[in-house]
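One chain comes next, on its own, written out as structure tokens in the form predicted on its own.
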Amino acid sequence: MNPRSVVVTGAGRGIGRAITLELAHAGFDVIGTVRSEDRGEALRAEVAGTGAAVRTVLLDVADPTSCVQAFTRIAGMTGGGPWAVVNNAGFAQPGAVEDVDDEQVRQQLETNLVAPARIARLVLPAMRDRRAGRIVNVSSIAGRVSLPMLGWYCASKRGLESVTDALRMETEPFGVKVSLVEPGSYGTGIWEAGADLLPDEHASAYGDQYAAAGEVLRGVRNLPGPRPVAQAVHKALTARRPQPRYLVGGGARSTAVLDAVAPTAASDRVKQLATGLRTAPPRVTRALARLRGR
């Protein structure tokens, strides 16, 4: 076993790509999982262009057979199994709770919640035998703070946080350290991709909100890059005593605090206003208009 071998799932883009670059440059033997040969080739070329290296393996985390095949191959590549796994692969299914059908719900939970647990199940026997290993699960501020129109995504991340907490306590006696990384909003492509998954606005009571949300999601351009998330993962892998949770970004920290201390009714109202489920009182709208005009 290479003591510096780390598997990063969903390494082909967004946060996964940032984590792969960060760890490769820090000297880790990074194995990035991707869903296609083309994406793997592009990732290897990008990392090589920065003076580092990465190996890739094909993996669909939502497919149990693919997981077994990929981690069997990875065990051969690492002399028995990786030292660490970063469960990053995921997607965001938008839509009101009543508009997301059962199959979409299953796919959301399978990818964001069941798959990280499945992967932990595949790597933990070797980690326990070595009495060493780390698992880092990438969640989201949405795992702490539920938002309208993202209920099932929030549910998948809230579930991941609960499972991660249990896993951390279960594996600690065996020398395996488990951490959770909770990013705020970063420019990763997840929200632009989510726009294509919005329910049909013409067949929903929430059509106006979907039309507005689609424009916002497809127009996301000014979010910061995801390197702070990659740096948090690096800390979780290198700290002698890693933190149970790494909340990443000022926006995530302030959102978590405000949601925890604000009355539920007030928090609900702010989230409804933010997503267009409610409109601000006329006097507030006029005041905002005056501020924008300055």
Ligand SMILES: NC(=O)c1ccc[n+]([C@@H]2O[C@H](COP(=O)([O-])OP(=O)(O)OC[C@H]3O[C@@H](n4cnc5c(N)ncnc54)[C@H](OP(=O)(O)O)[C@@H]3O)[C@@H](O)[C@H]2O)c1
The other form holds:
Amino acid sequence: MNPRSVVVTGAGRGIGRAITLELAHAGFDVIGTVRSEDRGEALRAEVAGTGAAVRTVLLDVADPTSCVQAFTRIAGMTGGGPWAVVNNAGFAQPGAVEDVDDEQVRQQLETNLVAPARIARLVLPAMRDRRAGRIVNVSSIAGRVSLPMLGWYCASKRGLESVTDALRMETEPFGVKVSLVEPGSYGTGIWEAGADLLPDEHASAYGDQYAAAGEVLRGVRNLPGPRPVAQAVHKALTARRPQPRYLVGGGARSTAVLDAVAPTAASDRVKQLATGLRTAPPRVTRALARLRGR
Ligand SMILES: NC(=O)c1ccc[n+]([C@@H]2O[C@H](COP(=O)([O-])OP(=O)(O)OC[C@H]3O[C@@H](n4cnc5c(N)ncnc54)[C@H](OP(=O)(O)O)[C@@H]3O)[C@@H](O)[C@H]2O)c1
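Alright, leaving the form predicted on its own aside, put up the form predicted in complex with the ligand.
Zooming out: every chain and molecule, the one shown earlier first.
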């Protein structure tokens, strides 16, 4: 086993791509998983263009057979199994709880919650035998703070945090270190893709919110790039004593603090205002307009 071999799931785009570049340049033997040959070829070419290297393997994390096949192949490529895994692949299913059907719920939980646990089961026997290994699960500030219109995404990440906390305690005596990375919002394809998954605004009691949310999600252009998330993953892999949690970004840190200290009724109100479920009282709207006019 190469002591620096790391599997990154969902490596072809967004945060996974940033993690792949960060780790490949830090000298790790990165195996990036992708869902298509084309994406793999593009990733290998892009990393090679920057003077580093990555190997790729096909994997759909939501498909148990694909997971077994991919990790059998990876065991062959790494001499018995990778030293570390970064469970990054994921997506955000938006919609009011009333509008998201069972199949969409299953796909959300399968991808963001069940798959990282399944992958842990596939890599842990070799990690325990070697008494060395690391697992980094990419969660979100949404794993700590629930938001309306993203209830199932938040549930998937909250569940991932619970399972990861248990896993960390269970595997520590075997020398396997487990961390969570909890990013705030970063500019990747996840929000535009989420807009395409919004329920039909014409067939929903929440149609007005969906129309507004669709506009916001499709217009998300000013978010920072995902490199800070990749740097946090790098820290989780290289720290002698990795932290259980890495909150990434000022927005995520302030949201976590505010949500923990504010009374629930107050934080509910702020989240409802932010998602258009409530409108601000006229005097607040007037005060905001005055501020904007300055
Ligand atoms: N961006 C943010 O603001 C943010 C904030 C907090 C947490 N996160 C988390 O960060 C992770 C990466 O998100 P991102 O922002 O980079 O999103 P993204 O740009 O949409 O990329 C998602 C990645 O996951 C892969 N993926 C999705 N479903 C998959 C499946 N069933 N099997 C294998 N791969 C799958 C995609 O592969 P394809 O290319 O094949 O579609 C893609 O590589 C997610 O877990 C997300 O929840 C993101």
